[in-house]
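Just one chain is shown here, as structure tokens, and it is the form predicted alone.
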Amino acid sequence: MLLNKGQLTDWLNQLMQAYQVFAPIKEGDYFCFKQINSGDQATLNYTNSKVPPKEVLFPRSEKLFCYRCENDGVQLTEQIDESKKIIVGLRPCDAKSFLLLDGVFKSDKYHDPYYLTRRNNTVLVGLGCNQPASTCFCTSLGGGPFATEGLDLLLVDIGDRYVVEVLTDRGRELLAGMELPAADQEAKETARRVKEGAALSTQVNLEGLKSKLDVIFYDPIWDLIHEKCLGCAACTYTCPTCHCFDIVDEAEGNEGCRIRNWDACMFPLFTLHGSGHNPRPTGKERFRQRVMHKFKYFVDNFNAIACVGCGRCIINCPVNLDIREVLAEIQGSEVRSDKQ
């Protein structure tokens, strides 16, 4: 199908009659995903957002339930968001991140109703990457600038129009009433050339990385590669797959709410025990945890790497610590028997 760019605003306005619509908007000198009140607020002419759309489904701060203590017991009010949502204009790497998060929030042992309810009620409209950034390496993780995994619709920008690829029935329903024309041969050929021209400049060698990480927990390499890291957690807060959180109660008098907030393994308090002991007392242990979690532990638990190659951790790091260089250094290190 073909969607003229001039129709985009009307289409989004139509969708807002039945859904909360989230789209990239410009704030200062960067882009982020926010709920829009008018179709003309969406800006699809962007490279990638500073913070991923993850927070639409997994907010950085959310009420889980509220409570009130009475003489005859405690009254609980659950705070599950059941509203219907659409995320428009997310990149294929961010769509893939939701598939990874699904495994975290829905397993044999644990179902998170807050994430899963939002997930089930959200439709994903992707936007292919005509010009991937120099920091992108999604193809090294099995993705691609026009990958469709996890999406309901994919928009391919061919100039003054989008070629709309319908991927699911939920995506098809979003186009009901639009009476869009089928893509003609010229549009298909233009879309093909756009896809072929969207080459990534970076490839990361991940072959054998997991096996190497299996045996280098105590390796001296960690003494060196963490040194630039400030522990600011910009990498984790802008990562589409990081999902650490903390739980706190905010109460006053006999009532309050239980709140879930994003947290980060890069912070020293994250693993501080009540006894005062901290198993990750320095930046070395915390940096090792971040690398191990994404490229070893997540593989052990979910048979997938917890990275989609979006490059946000590279762009947003204040000291230019590049995960691609870290992995290359690990790959190039001598294999040693793991011992403390």
Second form
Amino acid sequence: MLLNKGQLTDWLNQLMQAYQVFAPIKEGDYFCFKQINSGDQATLNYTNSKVPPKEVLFPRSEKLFCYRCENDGVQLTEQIDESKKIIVGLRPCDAKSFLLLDGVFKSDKYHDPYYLTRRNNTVLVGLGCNQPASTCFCTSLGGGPFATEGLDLLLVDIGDRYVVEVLTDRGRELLAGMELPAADQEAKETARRVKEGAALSTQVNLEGLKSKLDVIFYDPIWDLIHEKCLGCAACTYTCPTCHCFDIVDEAEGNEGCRIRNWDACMFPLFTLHGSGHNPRPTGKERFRQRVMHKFKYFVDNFNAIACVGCGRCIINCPVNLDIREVLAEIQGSEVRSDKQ
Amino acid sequence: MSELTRAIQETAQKLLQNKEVELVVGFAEGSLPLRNTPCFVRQPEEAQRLVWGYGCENNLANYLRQRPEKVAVVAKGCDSRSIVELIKENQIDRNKLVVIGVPCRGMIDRKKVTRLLAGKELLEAEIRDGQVVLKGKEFSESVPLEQLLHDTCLTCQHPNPVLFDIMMGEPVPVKEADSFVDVANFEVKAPAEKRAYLIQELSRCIRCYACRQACPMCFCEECFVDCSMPQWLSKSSLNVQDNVFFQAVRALHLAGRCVDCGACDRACPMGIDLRTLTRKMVKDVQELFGYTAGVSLDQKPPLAAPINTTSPATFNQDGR
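The structure above corresponds to the form predicted alone; please provide the structure of the form predicted together with its partner chain.
Full complex below, order starting with the chain above.
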């Protein structure tokens, strides 16, 4: 189907009647996914958002429940967000990250009602990447600038119009009442050319990486590879697949809330035991954990790499510690046996 | 720049060859245009990796605290001033440090480049004759270098290292005195306006603590924001006031210690203006105590507690 760019605002305004609509908006020098209250706030002319849209489904800080201590006990109010949402204009890599997060929050042992309720109530309208950034490497991770995995609709920008690819029934419902024309031959041809032109400049070699990581836990490579890392969470907090969290009670007097906050394996506090012992005492162990979690443990647990190649960690690292270079260095390292 | 690169490489190689140091901390080529990256060299033959350029923006003093080995560091003006403060705070052993001083002509602010290119991606850059040629897909633009330097570099009064053992190249001219116009503009705002500005900026904070981690002077064993007993501020980002509180305490904690290197500001992935607060402290400390952090090893930090070590009776047993 075909959507004129001029129709976008009207369409978003229409969607807002039934949904909370999240879209990329310009904030300072960057783009972030925020809830919009008018269709014209959305800016689909962007390369990648600063913080991934994961925060729509897995907020930086969210109340799990609130409580109040009374004479005869405790009153609890669960805070499950059941509102219907749409994320418009997310990139295919970010859509793929949701499929990875699904595995974490929905397992045989535990279903996380906070994430899953939002997830089930959220429709994803993707936007293909006509010009992937030089830091993008999604194709190395099985994705692509126009990959449709996880999306309900995909918009392909062909200049003054979008070719709308309908991928699910939920996606089709969003177009109800729009009476969009079918894509003509010319539009299809332009879309095909746009897709072909969106070549990625970076490839990361992941072949054999997992089997290397399986045996290099004690390798001296970790002594050096982390050295310039500052131990901040700019990489993990702007990563669409990082999902570690901490839970705290914030109370005042007789009442308070239990709150889930993003946390990061890069912080020393993340693994600090109550006893004072820290099993990951230095930057070396913490950096190793980040690489291992994404490229080994996640593969062991979910049979998928926890990276979608969005390149945000590369752009945001204050010391230019580039994950592509880290992986290359690991790939070039001599394989040793997993013994100290 | 290539002469400085060569000089740094040769010096580093010699220091390692003669076993005068075990490690040289400097900069290598980065993976992004206009970017250099901190680099750790331990073998003389690896000294070839070291470079000097307009992307050497990180403050390398951050990597020098409590090092067991003897280290040489490539230091521009601001790095050297942080080193001075860290020596005074017993974080660096001067006897185990060799400072390779490099006069600095300022570093390029990639955020300014991003703003200038307005959505177009920078793929390649070349610097010659005071001009930066920015290249990308189907564009090439030439911009005066001065326009792209960090604000910290534009007001910097100490581009030449204040402390060094070996100096690379000739000193660069020092700019006119810093007028602190930016801080003065902030000072004249009404309290409500200041508050609104800080809240607006810090509402973007994602509490990644890149600012804290990038600062050579932020080295408390336990940061007050991480402390849970007592809990000084909430761990959640639900309340923007707590982000303001975090930055306010950070800035106050750095008063008289901050050398205005801009590392916090550069590290922030959200582009938050952190410098207004830290600069306000720099200005206040200069006005109130006549002290500029990091310019002299002998000058006592003004906010250090005036403890007379020869008369322990100053404090009673409870520490009061």
